[in-house]
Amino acid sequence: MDRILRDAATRGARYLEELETRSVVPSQEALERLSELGGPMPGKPTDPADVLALLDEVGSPATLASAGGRFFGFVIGGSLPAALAANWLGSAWDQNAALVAASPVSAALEETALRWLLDVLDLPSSCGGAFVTGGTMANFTALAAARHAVLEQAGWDVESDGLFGAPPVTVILGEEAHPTLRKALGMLGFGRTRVTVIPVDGQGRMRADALPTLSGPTIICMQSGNINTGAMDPAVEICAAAREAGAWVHVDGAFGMWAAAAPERAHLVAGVADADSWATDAHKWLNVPYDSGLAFVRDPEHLRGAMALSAAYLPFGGQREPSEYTPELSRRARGIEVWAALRSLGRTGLADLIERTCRFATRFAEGLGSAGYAVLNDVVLNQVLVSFGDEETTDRVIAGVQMDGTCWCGGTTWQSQRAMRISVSSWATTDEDVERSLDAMLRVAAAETAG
């Protein structure tokens, strides 16, 4: 065991060191070699050292370098050194985070990390929280608590009696709500299309003035950080309208909620703390390893009411039992990396991470805009949308940037316009990475738009 773990650490460290000089995209040869990982199931055991060597020698070259400083796709952050190391140690511990009795250390780390998260995200300190896989499950978990609460208020026990014959629940969301929110609503029985859709403004923000008259069991799903523009729905107005009508407000804040941790950006999330539930991802802007979603609910009993289970064989104690707040029973101890990231960064380090990456996004926008390309959004956070002309030309530039390998950006269609989306969220990104990437974007764009 000692030999193979040391070998894994050596190989992992070498992989990270080589990110600085390698292409962000894998070569065609590396992709073709992936077939070596297939074939029939081995009939006999293989030496673990040989398994690891094959995985590294064939698998590592075929990765996207999303752990490095020049990956700007999908709002993927890298892994902070402390978080990655904690992940490795936590994997060695192999803890089941379901119960205090199964893992006292992971339960203690979850409680501390939850308290720190509520502090830096400026949410009520009495909130309940759940550590789940990602944004989809964070939305699912928080919205399950919302479903529990609004139907309980209407005199219906949805956990016992289901939705058959239940009072109807009105679900309201913005026109540019993230698709995973609709997926969560579908899994909860609300339907993906049986929702009231509110129009948005020119930056993708839900228009509070377009909210319908609110009555009966109602859940409003707002967004803190539009996936394309980074724009925030008007939380102050939405929460005020909901409070007056007794409606529940849920915030999908996969990355945008982290603006609360940076003093110069905190004004962007004004009013978000007035909601009833929130969902975010630690594997985005907190830069912990995948996967790490977080759900928060103002009243912990609403979360527990939706998620708790009863099993005589489980040794529930007097402490907070993690499994009573999550969809899963058995699960890995995600709180380990979250705790390590927050402990290593501290309040000022986290603020610097947010501010620095936002500054880099602004630099990309300024550099591309000054070269004559159209920046489509107000760059208030870490997202930049840029058009290089018509749809075909823009797609050629996106493909050219990806093939160039200096950096990686994805494409999107936003408000009927095709654009390249630059998402800056990694601790590893430096000024040099930004300038090097910007030069590559401009070089490719000039070649593709010439003539």
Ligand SMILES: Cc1ncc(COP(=O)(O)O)c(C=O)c1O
Second form
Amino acid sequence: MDRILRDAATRGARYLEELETRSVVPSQEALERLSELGGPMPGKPTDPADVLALLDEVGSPATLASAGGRFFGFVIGGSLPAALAANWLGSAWDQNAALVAASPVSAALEETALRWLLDVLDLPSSCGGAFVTGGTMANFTALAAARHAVLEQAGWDVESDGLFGAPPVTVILGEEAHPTLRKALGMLGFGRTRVTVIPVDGQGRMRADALPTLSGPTIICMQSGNINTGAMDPAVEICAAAREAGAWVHVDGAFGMWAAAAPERAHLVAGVADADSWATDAHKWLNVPYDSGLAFVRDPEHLRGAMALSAAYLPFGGQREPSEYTPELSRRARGIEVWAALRSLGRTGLADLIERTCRFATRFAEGLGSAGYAVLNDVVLNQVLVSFGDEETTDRVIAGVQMDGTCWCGGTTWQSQRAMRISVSSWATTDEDVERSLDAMLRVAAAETAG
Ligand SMILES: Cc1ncc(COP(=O)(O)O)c(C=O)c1O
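Cool, the form predicted on its own is there; where's the form predicted in complex with the ligand?
Let us now look at the entire complex, which starts with that chain.
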């Protein structure tokens, strides 16, 4: 055991070091070699050291270098040193985070991490919370609490009796809601399309003035951080309208909610703390290893009401039982890395991570804009959309940037216009990474738009 773990640590550290010089995309040859990991089920055991060597020699070159500083695709953060190392130690612990009795350390770390999270995200300190796999499941979990609460208020026990014959629930979302939010609604029996869709403005913000008259059991799903523009729905107006009508407000803040942790950006999430539930990711902007999402609910009893298994699982000795707040019973101890990330960054380190990445996004926008390319969004956060001309040209530039290998950005369509999307979400990105990447983008764009 000792030998293979040291070998894994050496290989892991070497892999991360080599990200500095290797292409962000794997080579064709590396992808072709992936077949070496396949073949029929082995009949006999293999030496664990050989298994690890094969995984590293064939697997490592076939990765996308998303753990490095020049990956700007989707909204993918890297892994902070403390979070990655804690993940390795936590894997050695192999704790089942379901119950205090199964893992006292995991339960304690979750409680502390939850308290710290509510503090840095500026949410009410009495909220309940769940450590789940990602934003999709965080939305699912928080919206299950919303479903519980609005139907309980209407005299209906949805956990016992399901949705057949239940009072109808009005679900409202913005035209620009993330598709995973609709998926979560579908999984909860609300339907992906049986929703009231509110138009948005030019940045993708829900138009609060277009909200319908609210009555009866209602859940409004707002968004903090549009995947394309980073824009925030107007929380103050939405929460005020909901409060008057007794509606539930849920916030999908997969990455945008972290603006609260940076004093210079906190104004962007003004009013968000007045909602009833929130979903965010730790594997995005907090830079913990995959997978890690977080759901928060103002009244912990609504979350418990939706998620607790049964009365038999009532707290032992008054402690928070983790599985009473999550869809799963057995699960990995995700609180370990969240705790380690927050402990290592501290309030100032977290603020700096958020602010620095936003500043890098602004630098990309300035650099591309001053070269004559159209930046399509107001760069308020860490997301930048840039068009290089018509759809074909923009797609050629995106493909060229990806092939060049200096950095990686994906494509998107923003309000009918094709764009390259730059998301700066990693602690590992440096000023030098930004300048190198900007040079590569400009070089590829110049070649693709010439003549
Ligand atoms: C606004 C928003 N909501 C939800 C999600 C889904 O999160 P996850 O991929 O962690 O499930 C994303 C992912 O980018 C997102 O940006």
